[in-house]
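Next up: a single chain in structure tokens, the form predicted alone.
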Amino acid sequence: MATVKGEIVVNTERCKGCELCVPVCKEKTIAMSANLNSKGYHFASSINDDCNGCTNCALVCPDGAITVYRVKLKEEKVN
């Protein structure tokens, strides 16, 4: 079976730091940045490469600040 690898991209200027995305990420890929955007909010950021592309974070984001990309990885043949 092919596996799916995901990646999130956060529009840091659109993120208002509500943190709704953090608890819905089962892979613990998202955390709030220590940095601030131009509006003074701590924004969400990716902290590891464990994203599986489930899109939960993008679905709960009230500002549409998160985009999820998915890549289907090659299947390994088992003999």
Given for the second form:
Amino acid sequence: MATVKGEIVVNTERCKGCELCVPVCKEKTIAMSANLNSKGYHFASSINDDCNGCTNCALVCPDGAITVYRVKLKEEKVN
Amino acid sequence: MSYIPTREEIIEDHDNVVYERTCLLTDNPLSYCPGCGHGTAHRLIMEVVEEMNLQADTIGVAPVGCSVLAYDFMNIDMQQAAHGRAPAVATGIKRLMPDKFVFTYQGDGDLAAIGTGETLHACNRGENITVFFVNNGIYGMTGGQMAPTTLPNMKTATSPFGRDTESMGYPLKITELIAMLPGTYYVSRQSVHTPANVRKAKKAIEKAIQYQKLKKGLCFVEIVSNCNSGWKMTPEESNKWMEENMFPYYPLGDIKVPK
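So the form predicted alone is up there; where is the form predicted in complex with its partner chain?
Next comes the full complex, and the chain you just saw is listed first.
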């Protein structure tokens, strides 16, 4: 079981829909939204709960639109 | 089974942030095309400046080209120079204020075409400045014309049948050229198209900034980048094309490291 859980928050107005974050996400968490932002770009969005907070998407994002969060999951001890 | 926090619980606590946009980039939307490496290069330089706590002591010199508005995006003291003259302006700033960290940010049309003289002589004089050079092999802002760094047989607006080396010469490897000069201290070539390359490029930028304090010479970091509008490709295709065609001619890695 995963011991970390990540989340991404995309600044949808800043995203230009270049799709560079999609292939670098090993968990296939990112896809382009069917909606448009005010500039007319399909922005990136998180589509599942598999994100592990690796920050790959944020590193390659030219517009710095992605903020990455990560928490460690507390495992209960099994006696 | 452990408790799994919800998305709202994770993102409401700012302590959980592992990566966010640096505060040294302004809120202005970047003027670059979607997928352009300039944005990543800006962000890396500003991240390093922020991590080293140099924001009050940094003076940047913006070029002419796509990144002419760099002073609108970088939240530090900036000066904009005439086309190609950024190393000359940076020389003046550094000589007047030797304690400041001075860098130039230039494209290949600026640094390797009209500004070749300024670049070579600033490197030859061994000025204690740092030069960041973004090489995408084309004049991006003016509409994709052939640049000195355009690859052989590469199609551009002014070489529609491909660059013919017989009449138009060979791509200028300016980074190798200046690495031979004794005035340069650290010369490196990086790229910013994959997470691994971004991390390596950040290391190189860190070194280029640290070495300036030693006053041993000019530090130069070339960033091989894409120009998806000029190359007429999608961002992903252009990154692939760059790996297949640009990297054999412009191999990545450190070219000159201090002994």
